[in-house]
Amino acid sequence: MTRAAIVGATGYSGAELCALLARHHHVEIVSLFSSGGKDARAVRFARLHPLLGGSTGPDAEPFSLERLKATRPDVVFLATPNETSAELAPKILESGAKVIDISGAFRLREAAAYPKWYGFEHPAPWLLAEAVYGLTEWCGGELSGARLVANPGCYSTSILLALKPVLPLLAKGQAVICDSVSGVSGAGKKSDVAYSFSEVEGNFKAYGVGVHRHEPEMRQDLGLSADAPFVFVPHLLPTVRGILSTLHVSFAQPQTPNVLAAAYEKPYAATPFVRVRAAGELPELRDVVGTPRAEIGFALLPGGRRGVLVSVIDNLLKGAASSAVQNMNRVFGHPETEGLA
């Protein structure tokens, strides 16, 4: 059995992790720690997630590094703010446990990028080169036995899964335009009027254009420079969960549906949680909400030189918790679908 702990278990992603790990046949949850600061209180295990009503496990207690170490976890999931993860991960690694971080604290390879995109000087820059960027379907053997896994951002997951298979076919110098919409749970549990019901219900808006911290992560994984023509525009959707990304691309040569289908089949034919649809059949949010899957569709415009790619995921699952469990399964050699299917 893999002994697991979750820091930030009372947040949205942390609660999803609790539900997934509770049904994992090769995991024992040994400790849970609540989100929040000094005033954080213990939360009964069965109250953490609606699916845990009849399950048993440890209560989520206020965080203590000494208490975490005393439970001797093999792996610690950090569902914590970026700066908190950056501070905690080195200390946890020193104790001998592995870390799967759901925040953005270890996604970027250059420490110099953190003040600009995340607003803090990175306290553990020596770990950035070691961290495995855990876009599971595009990881080879590097996840096996990894000490530190940086889970991708939710927007990044939806866009990279759709774009990476066709990247070699794209026209050089032509802009890739990514319009993504996300449910409000992507902002996490926080008291902010911008995410209140009165502000969100019946509304739709773009935000973070040119400054969203998932953009440098996507550029890094795609091998694009900071000035390459890549446009990412996130939007806030008046739903609780789910991400739909629409990508507008130009091809170097006219393409056919069969060529694009073959490009997607190569990386995803044997993957359990990415489903690619037939040409012209585009997925919807309701196809994936509540599941660990990503669904991808594509359509060619007349002439075959331009295309539209559509990718949908549940931001709390494939965009966070289920992806983290999928990565843990690879790290420890468990079946990749364990706890997820």
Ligand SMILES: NC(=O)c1ccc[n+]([C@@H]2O[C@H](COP(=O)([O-])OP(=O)(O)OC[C@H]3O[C@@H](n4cnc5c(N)ncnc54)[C@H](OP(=O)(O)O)[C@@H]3O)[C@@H](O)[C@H]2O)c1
Contents of the next structure:
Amino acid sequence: MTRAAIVGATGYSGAELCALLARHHHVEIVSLFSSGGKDARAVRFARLHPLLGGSTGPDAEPFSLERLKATRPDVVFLATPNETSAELAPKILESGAKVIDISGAFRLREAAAYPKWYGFEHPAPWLLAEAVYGLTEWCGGELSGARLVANPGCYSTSILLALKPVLPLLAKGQAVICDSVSGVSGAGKKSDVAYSFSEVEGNFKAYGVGVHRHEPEMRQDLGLSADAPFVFVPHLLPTVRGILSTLHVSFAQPQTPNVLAAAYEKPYAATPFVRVRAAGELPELRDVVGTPRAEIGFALLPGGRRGVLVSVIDNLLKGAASSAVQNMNRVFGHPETEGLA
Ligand SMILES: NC(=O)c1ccc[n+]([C@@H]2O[C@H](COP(=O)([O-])OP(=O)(O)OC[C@H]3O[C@@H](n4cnc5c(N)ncnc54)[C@H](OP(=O)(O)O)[C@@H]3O)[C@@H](O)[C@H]2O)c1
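Switch from the form predicted alone, shown above, to the form predicted in complex with this ligand and output its structure.
Up next: the whole complex, starting with the chain shown before.
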């Protein structure tokens, strides 16, 4: 059994992690934590997630590093704010446990990028080269036995899964335009008037253009410089969960549906959690919300030089908790679908 702890178990993604790990046959949940400090509160296990109603497990307690270590986890999931993950990960690694971080604290290779994109100096820059960027379907053996996994951002997961297979076919110098929409849970449970019911319901807006934190990790993963023509426009959708990304691309040569289908078939033929639709069949949010899957569709425009790719995920699952469990399965050599299928 793999002994697992979750810091941030009382948050949206942490609660999903609890529900997934509770039914994992090779995992024992040894400890769960909310935030520390005077406002922190204990939460009973059964109250963390609706699916845990009748189950038993450790209650979430206010965070303490000593208490975490005392529970002797093999792996600690960090479902915490970026700066908290950056501070905690080196201390946890020192204790001998592995870390799967779903924040952005270890996604960027360059420590110098953190003040600009995340607003803090990175406290553990020596770990950035070691962290495995865990876009599971595009990882090889590097996840096996890894000490530190940086789970990709939710928008990044939806965009990279759709874009990477067709990247070699794209026209150089032509912009890739990614319009993504996310449900409000993407912002976590923190209270902010911008995410309140009366601001969001019946409304729809773009935000964070050119300054969203997921942009540099996507450029890094795609090997694009800071001024390469890649446009990412996130939008806030008045629903609770789900991300739909629509990518507008230009091909170097006119393409056929068969060539695009073959480009997707190659990386995803045997992947349990990425489904690619037939040409022209575009997935919708309801196809994936509540599941650990990504679904991808594509359509060619007349002439075959331009295409539209559509990718959908549940931001709290494939965009966070289920991909973290998929990564843990790879790290510890458990079947990839365990706890998820
Ligand atoms: N939401 C998404 O769709 C999504 C997707 C991918 C990645 N992420 C990333 O995952 C992380 C968690 O996101 P979330 O949306 O689940 O956040 P959230 O709902 O706001 O929950 C944050 C969790 O972190 C705990 N926490 C806050 N400060 C802490 C501290 N100093 N020490 C220990 N625990 C602390 C909170 O405890 P209390 O309950 O006591 O406040 C809560 O359990 C973030 O870095 C986020 O960027 C989120």
